[in-house]
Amino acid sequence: MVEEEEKEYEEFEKAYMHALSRYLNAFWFDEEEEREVLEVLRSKRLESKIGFKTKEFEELLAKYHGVKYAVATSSGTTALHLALAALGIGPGDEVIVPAISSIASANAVIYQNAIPIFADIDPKTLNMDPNSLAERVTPRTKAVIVVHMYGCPADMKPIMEVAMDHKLYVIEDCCLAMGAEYYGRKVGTIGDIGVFSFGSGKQLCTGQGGAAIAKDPKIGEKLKKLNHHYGIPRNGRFIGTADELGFNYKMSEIVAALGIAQLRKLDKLNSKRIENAKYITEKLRDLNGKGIKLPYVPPGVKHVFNEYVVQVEEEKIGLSRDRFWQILLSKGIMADPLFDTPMYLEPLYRNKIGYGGTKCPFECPLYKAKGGHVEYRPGLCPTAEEVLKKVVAISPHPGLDREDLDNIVNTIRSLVEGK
């Protein structure tokens, strides 16, 4: 029995490594990245304050999005924190975030000693439900972080209407959706600030790194200023008067060099993701609603498919969601169950674990003084809790060829049809 289990594990590990090797092809690094990085190494200017690549990357990011300001950071998480700080979010304030996302989307709010309030999701897109957003607004609400989940733009028109009615700032978390569009407008350009991540598996990959973009000069200049740990603009003195709390979130020159080369390929890579997702959908369309639900693409959007997300209907196929994705992985297909729970059910939030062993900011006197009280409990966002039991993310990354795509299609079909 032990030998059989060991053999099964070895086969699973072999399949996983095969899937991973195909997945790594998505990064498409070639001589362009090598040339850009070598230029930095030969210059010996590795820091952005004395280099030239970070500034160039920021200019290219701004141009790509048609905005004036782009600030490159060390990660998507630091870009989110920088955005909240630039908007003046602080103790006693509430920021509404979707129930499903990377936990960084909510943690960044705590970094500013503010309170994350969770809104439920649209079950078809996994994006924030505008009606739930409207229900969560209180006099303490100062901003909303809208996450464009897995490459699918959120429904920004009603979200912006809620924000305007209540005078809320809007931060677009585009960490999984760079290059996606909502009725012809690139995500990140609709709200006050757009935030991006360039980590592994993202549309634009530099291994680490992030950025924040803005149209408004006041916000843009604030982002630039706070990105320096002295709280002074980068084009000012290297050391000067610290008149504001800044952060040392700057991007390195090597990461920026990778970003420059990757940005040139972004639209091509996204087109390949869209093409791969379209192929899978066309081959499985007849199974939609008959054991699995295929990704929904709303009208008026360009979905760039950071992941191809299906929902497994266990009662129809007699196969659990977990077993479903494990079989996919055993067949060399990069698959993942996303998140086990909404963010607010993580121990950090359920137990309100704050700074220094206290429950601050969740029970901060400044929050209580504004009449604030928050509890994170099961049932808070019922749609999110139900959907997370079903979802499986399959990577449609650009490194896949037709044989890989057919393997995905045939494996899913066999699982659904029970063959």
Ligand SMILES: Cc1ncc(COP(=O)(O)O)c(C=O)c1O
Given for the second form:
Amino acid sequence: MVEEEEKEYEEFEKAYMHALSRYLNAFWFDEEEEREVLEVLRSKRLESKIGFKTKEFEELLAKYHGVKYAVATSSGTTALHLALAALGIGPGDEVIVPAISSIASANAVIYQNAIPIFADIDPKTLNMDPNSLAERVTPRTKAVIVVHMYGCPADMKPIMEVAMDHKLYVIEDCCLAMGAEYYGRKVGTIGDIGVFSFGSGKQLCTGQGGAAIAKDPKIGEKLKKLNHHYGIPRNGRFIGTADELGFNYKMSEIVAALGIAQLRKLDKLNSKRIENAKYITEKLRDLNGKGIKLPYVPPGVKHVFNEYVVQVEEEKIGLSRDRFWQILLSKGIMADPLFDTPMYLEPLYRNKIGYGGTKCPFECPLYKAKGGHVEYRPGLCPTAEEVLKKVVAISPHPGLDREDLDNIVNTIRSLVEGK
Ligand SMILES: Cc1ncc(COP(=O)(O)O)c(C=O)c1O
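Same protein, different state: after the form predicted on its own, show the form predicted in complex with this ligand.
First the chain shown before, then all remaining chains and molecules of the complex.
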């Protein structure tokens, strides 16, 4: 028995290493990245305050998105926090976020001592449901963070209508969706601020890193000021006085150098992801709704497939979601349930732990003074709770070849058909 288990473990390890090697292939780093990084090392200007690469990367990001302002940050999380700070979100305010995302999307609200309020999702796209957003608005709501989940743009038209009706700021969390489009407009350019992450597995990868973009000069200047010098205004060599609370979230020069080279490849990398997703869908189309739901691509969007998300219909195939993804992984396929708990059911929220168990900011007197009270409990977003039990995210990353794609297709088919 022990021998059998050891053998099984060895096989699993082998399959996982295969999946990982393919995954690492997707990080398309070549002479361009080497040249850019070496240039920084040789210049010895490693901090953006005295270097040139971060500035260049910011200009290229702004140009790619057709906006005036871009600031590069140390991560998507810091970019989200910066965005909320730049919009003046603070204690007593509510910010509506979708029930599912990286927990960073909700935590950033807490960093500003504001209260995240969770909206339910559309079961087809897994993005924020505009109707649920409208239901969650109160006189305390100041902003909404829309997340373009897994590379699929959220339905921005009705979301912007709700925001306009209630004078809410809109932050687009594009951490999983750089280069995606909604009716011809790049994500991140529709709301007030667009936020990106460049961590591993993202559309553009620098290892760690992020950015925030804006069109409006007031917002753009604020992002710059808060990001770069602890909030202290700076004009060339002249440093002003500290007149507001700022941060030091800026990107380092080596990371920006990687970003410059990666940005040149972004559209090609996205095209390969889209092609891979299309291949899988075409080969499995006949199974859609017969044991598995394939990803839905709404009309008018360019979905950039950070993940290829399927929903396992356990009652039809007699196989649990967890067993399903574990089998995929054992066949050398990068698969994961990802974000399988709505954020509000994490102990941090459910028990209102907040800052060191103080229940701050959830029980903040400034919030109570505005009539605010929040409880995070099961049943708050029933669709998210239901759908998340079925979700398996499979990476359609650009490192996959035809053999890998056929392995994905054949493994899913055999699981669904029970062969
Ligand atoms: C939707 C979303 N928002 C925010 C983040 C946070 O980005 P980072 O890991 O760069 O801090 C992530 C990270 O995966 C994410 O997926």
